[in-house]
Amino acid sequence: MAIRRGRGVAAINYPTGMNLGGDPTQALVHSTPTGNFMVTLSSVDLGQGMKQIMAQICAETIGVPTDRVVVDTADTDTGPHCMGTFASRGTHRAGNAVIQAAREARQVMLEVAAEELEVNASDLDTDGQGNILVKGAPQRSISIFDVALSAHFKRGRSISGRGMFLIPRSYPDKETGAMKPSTCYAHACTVAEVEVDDETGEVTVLTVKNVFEIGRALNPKMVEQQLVGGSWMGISHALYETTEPYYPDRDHGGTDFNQYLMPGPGDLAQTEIIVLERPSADGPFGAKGPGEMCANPQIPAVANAVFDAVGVRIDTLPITPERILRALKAQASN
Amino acid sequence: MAKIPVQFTLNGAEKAEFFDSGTTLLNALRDKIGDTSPKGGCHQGTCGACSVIIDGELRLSCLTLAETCNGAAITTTSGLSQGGVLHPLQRAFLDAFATQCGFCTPGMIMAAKVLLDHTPDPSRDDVVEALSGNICRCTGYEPIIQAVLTAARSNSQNAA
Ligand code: FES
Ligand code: FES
């Protein structure tokens, strides 16, 4: 009887969105009097950021500073239509359709900026502080302020856009059964050190180092914060989370957190985090969808490591001591 | 069913309110008083989202009837900004990306106030160890436990 070493590796790819009747997310942008930005959604933001990030996303499109920009996710009733905050899809439908709106936004405000200056509004652009030049005289020069009151009060116009992002749905090809169910891959790879207890069967993860290839990173901070916390939900789920961990049947279920487990923060693997970007073509700015699979490699590299060291391979989530030592029972009778 | 008249302070302010006998503190404090800060994540004893001090102790607002704080002094994480100017455990918070979706957060920071208030200069042994009956879906714990450990240091420097 031992405490066994093991190590296991794995590597996902993981889609953004989803094919159910089409997978739209649709956003509105429109500027205040004084030349702030409202965008509308309804998609959620249900802690991963997605305010934050749309923020960003309106205000590099418009030109203007992200504190510029307010994003509104208040009401389905009421919202632009969003299939919903699933899939990993939300910076990536929502973002497109937010750049798609505030470009149109952008559009009108340059014109009644071209107004004011009496030049082409193909000739101007912004400095991103809030300001309105001409290209190449950049003396000449207006702020959103200024063209955000004078739309509204002289020249009576909307400064504002739609935005449309549709992914249609696939159906499979007749022949060949061939389709395509969703869009834009993220990639990860967790290699994960283990100790198995060949008596009792506990597993404990010493180390877990991932490698996740998201695309383009829009807010890195917020990329890393989601990326730790997602690896250790992969932990979790490896070893500990089920509603059903009592058989015969689902009535034995856990319905508290006395038995639907999760780690603690004293049981935490000593975890490394490495961010490839590789800017996606179809995603906003390059982005695409960390947000689910950064918990997933963890968990057929845990059962890889319990391989490693013991050599049962456990097929069915969590990975308990008991389905351990069920397994090296067999095997030893074997 | 009788109602029970209790008087207490409640991050310094004196409140004297009538609950239903067998009311929580957690449901007096959000249904009743309106401070939404304590959150039931369970509502019995086993995820810490509700907890707050009482008379400088941790508590569980869920498993604390309303009844029993009479006199007492109550402080939830509401009440610890001054004056606008947040309190460096919540400044720790937010600079070290230690809240997602924010369920934990209000309980995670009282259990790291009372660490704080008995232990200025903690461990990381002592961190985790406060933070045990605290359960986080979201962040994985470690950055919490750093933005404790960051606003321990920055409270002894104030300090020295
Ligand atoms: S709500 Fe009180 S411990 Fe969960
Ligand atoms: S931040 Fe979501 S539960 Fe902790």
Given for the second form:
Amino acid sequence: MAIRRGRGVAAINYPTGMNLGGDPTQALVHSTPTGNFMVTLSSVDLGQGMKQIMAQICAETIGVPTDRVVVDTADTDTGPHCMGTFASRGTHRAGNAVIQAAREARQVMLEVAAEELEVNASDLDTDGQGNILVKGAPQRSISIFDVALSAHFKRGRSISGRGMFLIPRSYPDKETGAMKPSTCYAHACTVAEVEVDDETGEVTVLTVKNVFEIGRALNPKMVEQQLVGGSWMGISHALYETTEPYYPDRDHGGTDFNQYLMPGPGDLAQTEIIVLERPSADGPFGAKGPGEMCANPQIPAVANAVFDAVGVRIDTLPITPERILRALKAQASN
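Would you generate the structure of this protein in the form predicted on its own, following the form predicted in complex with the partner chain above?
Left out here are the partners and the other molecules; the chain alone remains.
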């Protein structure tokens, strides 16, 4: 009986969004009378940071600091239509819609500024700090605060915009059934190193090294946090989590979170994250959707590492000590 070490590799690709009905998402952007901007969406922030990313996208498009943008995710009665927050679609679909709405709002803002400065709107640009400048003559400028006041109380203009992103619909080929379910895919590869006690069946994940290709990381620190958390979730799915350990029999299944098995801080492996940026042609500033993919490649990588360590293939999750021991026993009897 011994502690055996193994290494497993797995690579995946993951579609961003879906094909159903063009997978549309809408966004509205408008200025307050004091030059802040509101983004209205029905896309919901589930904790993944959507509000922050949408604020960044809007701010970059209009040309204002991010702290001048507020994102309201409202609901499906009061907000513009969205298919939902799922399928790793939020950044890609809502981000594109926000860009369209912000561009329209920016154009109105520049037109109002042009009237105040007595120039053409095409001669103006923003400095990213809350001001609008005449190109080539930056001493001639006006604050976005003053432009918003003028629009609301002098010019009678609404600094606002509407955006809707819709992917080209792909229909199955009548002969082959082939179709294109997504316009862009994210990719990942994981290498997991484990130790398996062949007497107890216990698995210890030593290291997990992940490489993710996600288009473009719009907020690198948030991306890193999500990918690290996702990697830990993948380990949890691979080795711990189940509500029905003897499916389809419900016996011994956890009935609440006190009984639901998940790894604690002492069970988490040393984790390395590498992000590759290959901007998507149709992504907002090149971004794809890393959301669900981040917890996927660890599962087959751990399964492959267990096989490498003790020579048995476990094809049912989670990979529990009992399943490993049963597989070893079956292998020895053959």
